[in-house]
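So this first bit is one chain, no partners, the form predicted on its own, shown in structure tokens.
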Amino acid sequence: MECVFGLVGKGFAIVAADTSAVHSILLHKNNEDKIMLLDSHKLVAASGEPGDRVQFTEYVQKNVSLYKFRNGIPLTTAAAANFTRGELATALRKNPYSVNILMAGYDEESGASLYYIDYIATLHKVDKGAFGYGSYFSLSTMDRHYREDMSVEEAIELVDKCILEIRSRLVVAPPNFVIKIVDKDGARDYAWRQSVQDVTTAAV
């Protein structure tokens, strides 16, 4: 029940993800992080299975450093985004990974942007992206309140209202998410919205 969302505001953008690590019906963890840091202003938050998720964002992002490590300039948010999908595309016809990708990313030229990036290689910049079944939830949310000036404030109250929706609507609603930002100042952390702590089993 995996909810992946993110919506692009005035000069930033902002990508929150569920933090359920689940097999079956067996819930292994409550605090995996899957918004990974591609750079210093790129953000990746993925949904999928969690082997091809793990995998390939880490692909993404080594290869990501490595142009920045060999050309002297970081790729932007748009070169990485048709990176992605361009080995996605390449995987597609061989052995293709379930992985559904948002990326958001700043640049000064171009400023705040989100590309979404699905299993199937499907490219298209967005204003606001979701995948997962919280996408039922979060996207009509956003579309009915969604503005393209909004303010990190309204922003982050946007992204409550999305996972207030996801906890109350979905039937087996992932309780923790984690919110990230990204903006002229770089990618980082923003809030954990926790409702379940991880809880270590006691040995018998």
The other form holds:
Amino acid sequence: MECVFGLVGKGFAIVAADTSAVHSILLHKNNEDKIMLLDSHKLVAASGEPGDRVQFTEYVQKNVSLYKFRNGIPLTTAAAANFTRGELATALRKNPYSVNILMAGYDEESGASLYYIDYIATLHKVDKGAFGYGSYFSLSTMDRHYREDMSVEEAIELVDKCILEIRSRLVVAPPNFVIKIVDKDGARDYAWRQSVQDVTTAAV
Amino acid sequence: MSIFEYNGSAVVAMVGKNCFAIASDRRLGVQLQTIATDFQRISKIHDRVFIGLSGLATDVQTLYQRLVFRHKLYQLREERDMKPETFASLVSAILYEKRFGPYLCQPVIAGLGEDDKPFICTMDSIGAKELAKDFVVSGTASESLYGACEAMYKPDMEAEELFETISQALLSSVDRDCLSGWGGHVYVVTPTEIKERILKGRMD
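Now the other one: the form predicted together with its partner chain, given that the block above is the form predicted on its own.
Shown next: the complete complex, the earlier chain at its head.
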């Protein structure tokens, strides 16, 4: 089951997502990146229906870029989150998207922030958030160990604790996770936590 | 579980002597899971009119945005703020527009009308207005709230006593409802000031 979670630290925000692409009982691939770079200082970790996930997040990404080209300045994280919520809310009673989103971003004026947007367009700014079955484990772990203004090392330690908890307690636990970070220097990959790797063989 | 109980909520408003109080809980949940403990359900439309929206959080946010928009247009056209009775009629009309695909919210509207006379009303999700002289309630804890308010309310309370009464009624009611709680948010509004207070109750 798809696990996405994230938290805010001192001047940064971290999101982690599992990397399994699943269809019923089959695991198609285990290195599917579900955290998209929305722009230089924003990350969107999405979980849900695979088609909707990719299509909707790309749609948001392109519209965020369009705003930047038209107006010369990028959207703030709050604005991007509200835009995303608006699109989900408009589609909700016509053609709903089944995508849950954690949007992390860094703005000069307001620092790092994390927004929880669920598939029925409920928006809330949070310090820590999670979606999926993994949320039952990661939210509790974060509730126990999270403090305001954690350093990157402390936050990664907490993320690893959550991943360990998910791996050991969730019956269909995803084998691999990707962790991405956003701070004043931008949004980027932080690490992968892989317990199963694809073996590449030479083509015959 | 009904869709009205998806996020969990409790809102109550009471009339005092030339003042009113409106209070809500602070929990944002997704069925059994608590997502946040600082969700805002009560919004200020203008200095003398407040609206508390219970029900599905996404519709609470959408409806709030639509109402603020309509009130701002009204202010531009009429060059004054809306009276609470007028605002209640506006909310009722907007809800009935969606009669066969409604916003899943139950609003509680409280305001100071002409001559500083307090006005409260509630309505169901399709805009059936219910005026009251004493108190109105809505949300998942509404039945408990009816009981608590009926027992604790007396007419013509001053602002401080009204605050105590509404706080005790709210906290005791949400303690019997697992879907609402995690503190309270109380606004006490007199002709001269708006006092906003956060309550700490049972955090569970």
